[in-house]
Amino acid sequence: MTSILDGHSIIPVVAIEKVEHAIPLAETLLSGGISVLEVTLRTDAAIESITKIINSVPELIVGSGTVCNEKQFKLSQDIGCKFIVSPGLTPSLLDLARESQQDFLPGISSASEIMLGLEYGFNRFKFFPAEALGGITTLKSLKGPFGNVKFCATGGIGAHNFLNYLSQDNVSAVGGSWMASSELMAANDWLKIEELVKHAVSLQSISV
């Protein structure tokens, strides 16, 4: 099973409190080096700066996060996501999301839900919350039994650790929210948005 997000092993996940936030981040990320990004479902201007993003900077792959159930899951292709993130997983979102073939990354926090989501064909998931549920160790103690299964770690993920679990051989990307925070795109502070960007693409490239 392939994913869109091969390849992209750093992915900023964003919280976008004002829709005139959304072109200047997009650019701003790309300018940095990156060319993915998840928004959130958490705000009232998500779908709308979703839109504009797909619209107006088609070179960012643009997909939303904090699916929790299917209208979210359907509005979510409706507007043009190029993937879809949920913090878990329910039978109703793994069926609805193998019908469709919609590129989709359930979160799991146990093997018993690895194992669900195996069943369902999936075969990527998204780890959260990492740190709280024991980050790296968890990580390597859950290979032996999933060996061909690919994580995206989210959930206290930051500059000070990031690189570490890029390390992890189960580990193809991260998520979080350190490079674009709600605070500085409050502050329309793009110049460290793109710093820490650089940043973070610098290490990386550094570390592979």
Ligand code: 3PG
The other form holds:
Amino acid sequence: MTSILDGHSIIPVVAIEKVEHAIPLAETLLSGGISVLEVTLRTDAAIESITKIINSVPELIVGSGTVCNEKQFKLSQDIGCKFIVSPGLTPSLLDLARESQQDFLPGISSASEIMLGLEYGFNRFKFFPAEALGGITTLKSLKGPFGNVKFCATGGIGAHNFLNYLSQDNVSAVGGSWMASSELMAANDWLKIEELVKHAVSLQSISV
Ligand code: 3PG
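Switching from the form predicted alone: structure of the form predicted in complex with 3-phosphoglyceric acid?
Whole complex next, starting from this chain.
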């Protein structure tokens, strides 16, 4: 199963509180060297922000995150999200994604959830919350029974540990809020965000 996220190994995960932050954020990510963004549906400004970015910054691949129910899933599709991420998985979301052939990254935190996702034809999952679940140790253990499964690790990932995750052969990507935190966006500190993005991109390119 291919995904628009293929080849994107660092995914900023953001909670946009103000719609006016959407475009500066999108432009900052691009100028820092990242062309993918997950906007979580945790704020009132999320839907309008995603729409604005899709319309004004088409170079950025934007998806929705924290999608927990069918309503949020369908709304994400309606506004043109290129991918949809959930912290977990339910039969109804898996069904919906499969039927509509939507690029969907379901979340898992156990072997049983991976098995349910596999039953629906998925073989890539968000491993969340990665650090709290044992991080790399757990990912290494999951490799035994689930050798063909790839993970996007999120939750507790930052500049200090993301390369360790990416060096695991069952990890295709990492996601996190460390580059564009809510605090930095509230302070309109786009320079700092750009610096953190560039730092992550440069560390990653040195390691490959
Ligand atoms: C999430 O979906 O909440 C992401 O995993 C972000 O987690 P973080 O804030 O720990 O990076």
